[in-house]
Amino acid sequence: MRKELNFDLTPLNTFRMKVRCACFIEYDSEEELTSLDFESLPKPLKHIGGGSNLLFTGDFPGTILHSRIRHVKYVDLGLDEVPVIAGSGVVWDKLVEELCGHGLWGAENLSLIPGEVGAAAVQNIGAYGVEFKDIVTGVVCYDLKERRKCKFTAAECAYGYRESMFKEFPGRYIITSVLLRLSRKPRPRLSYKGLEGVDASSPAAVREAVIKIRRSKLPDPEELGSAGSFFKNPVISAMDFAKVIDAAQGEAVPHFLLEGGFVKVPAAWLIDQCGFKGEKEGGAQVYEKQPLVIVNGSGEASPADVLELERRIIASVHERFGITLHPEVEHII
């Protein structure tokens, strides 16, 4: 176990915000986690994964916890369905690469998403028509309130678009491992725009196509600090969508029809229509190739720069289209 005080969090958030925490603890097993004297630690407590979906708005006064539980176990019973147990500290894309290498279908569309397995379960990550909820069957946690190990089925996790039960009880549950369900049978999902007609001879081939698309649109966090997609794609009523069409003044509005008559509109399109592609605020900038992403363009952007650019984008989109964008990136105050 690793414990450090006044710890520099810059390398542990992909935005590369220069912030610190009062205490940092990294554990290698469930036993180390449960052995901690939580009452004695600086408060509040916050568990992070790879820091790829976070914006620290300043120095954190409490304790940051991080998992290094990195086992991957296959339950191979010779069936088409293959259960896989992965520790919360496993790097998500490394896991997807391994699964595809074994010829297992289900996770390939989620390739190159940064972060770790535990955070993927909290966030319900998704891309190209697939979400984490589509391949998970169970989640194992440590309940900080009741000080005990607990398990939840996928249904109990109440997954929705970038939502889960874990977000309803922030800070209560620390995920230690997940149970995934993969398939030996080919199950390519290629209906999402950009994937039509790609090589689907293997999950590795689909993974390669997904990676190519993502790299053409999104910055490499190793080279340019960001937290990926900054805003959620708004889901609106048919009536509100009609207002968006009117405000578009003849521009075709990309959209996806959902159950119940709701419509999902790409936040990137709304932001682009408001002229924010490449827009700067201090050291922060809207990524020139993908307006859904805010980057640490100068490498020296402050949290205040990002927050002000976020505010301006939300205000502009609301003024023109009547839609209030909500951040997908979690703000850590």
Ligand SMILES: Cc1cc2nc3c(=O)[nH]c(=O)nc-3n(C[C@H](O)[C@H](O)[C@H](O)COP(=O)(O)OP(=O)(O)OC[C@H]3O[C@@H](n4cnc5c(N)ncnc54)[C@H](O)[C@@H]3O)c2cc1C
Contents of the next structure:
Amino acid sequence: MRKELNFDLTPLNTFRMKVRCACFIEYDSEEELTSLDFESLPKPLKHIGGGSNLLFTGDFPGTILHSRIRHVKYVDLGLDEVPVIAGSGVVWDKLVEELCGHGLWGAENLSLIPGEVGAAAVQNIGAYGVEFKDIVTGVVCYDLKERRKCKFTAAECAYGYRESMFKEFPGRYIITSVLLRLSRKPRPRLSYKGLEGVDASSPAAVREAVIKIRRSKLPDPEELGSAGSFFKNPVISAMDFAKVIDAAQGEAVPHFLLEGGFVKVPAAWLIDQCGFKGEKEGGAQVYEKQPLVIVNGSGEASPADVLELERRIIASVHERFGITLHPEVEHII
Ligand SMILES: Cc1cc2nc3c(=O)[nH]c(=O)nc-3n(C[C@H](O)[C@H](O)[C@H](O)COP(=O)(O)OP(=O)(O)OC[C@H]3O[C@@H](n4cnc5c(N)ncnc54)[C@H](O)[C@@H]3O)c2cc1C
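Having looked at the form predicted on its own, could you now put up the form predicted together with the ligand?
Below: every chain and molecule of the assembly, starting with the one above.
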């Protein structure tokens, strides 16, 4: 167990915001976690993973918790389906690499998503037509309210698009491990745009293709700080969509029709239409290749720079299209 006071969080958030927390605790096992004297820790408490979906808006006055539970266990029953138990502190992409290396299908489309296993279960991460919910069967947690270990089935986790039951009870459940179900039988899912026709001879081959596409589109957090997609794609009514079409002045509006007559419009397109591609605010910048991403372009961007750029984007998109964008990145206040 590691406990540090006035701890520098710069390496623990992919935006590379230079912020500190009053107290930092990193535990190596479930036993270490449950033995903590939570009452005595500076509040609030916040559990983080790789910090790849977070924007620290300033120094954090409480305690940051981080898991180093890093076991990966295979339950080989000689069947086509292989249950795998992974600790919450396992780096997600290391796990995917390992699973693909064993010829197990299911996680390959989720290659190169930053972060750790615990957060994958909170976020229901998704990419290229696959979501975490498609391979998870159970999640093991420590319930901070009841002070006891608990388990949830995938159905109880109530997964939706980047949503889960865990988001409804922020801070209550600390995820310690997840149970996944992979397949020995080939199960390539290549219908998503960009993946059609790729080599699907093995999960590792699909993983390679996914990595190649992702590298061409998204910034590598090791080289350029960001938290991935900064805004959610807005889901609007047909009436609001008609207003967007008017405001687009003849430009074709990309969109996806959803159930109930709702329409999803790519936030990247709205931001681009407002002329924000490459736009800077202090050290923060809208990523040239993908306007949905705000990057720490100078490496020295402050939380205030990012927040001001966010504010300007929201105001411009609202003024031009009448749509309010909402951040996908969690703001830690
Ligand atoms: C370049 C880039 C590309 C990305 N691409 C994708 C993508 O394709 N698809 C996608 O879905 N996401 C993507 N993301 C977003 C991000 O990688 C995911 O949201 C990821 O799951 C976050 O993992 P993390 O470990 O960094 O979690 P953090 O950002 O540290 O935390 C995320 C949330 O999970 C909670 N949490 C973390 N660990 C635990 C735990 N053990 N128990 C309870 N709660 C916990 C935190 O409190 C927080 O609320 C991308 C991000 C970047 C920077």
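Here the structure is a predicted model, which is why all the values come from computation and not from measurement. By rigid core we mean the largest C-alpha set that fits within 1.5 Å across both forms. Positions refer to the first chain, counted from 1.
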Estimated from C-alpha overlays, the smaller rigid part's rotation between these two forms in whole degrees
7
Distance moved by the R320 C-alpha between these two forms (core-aligned, Å):
2.7
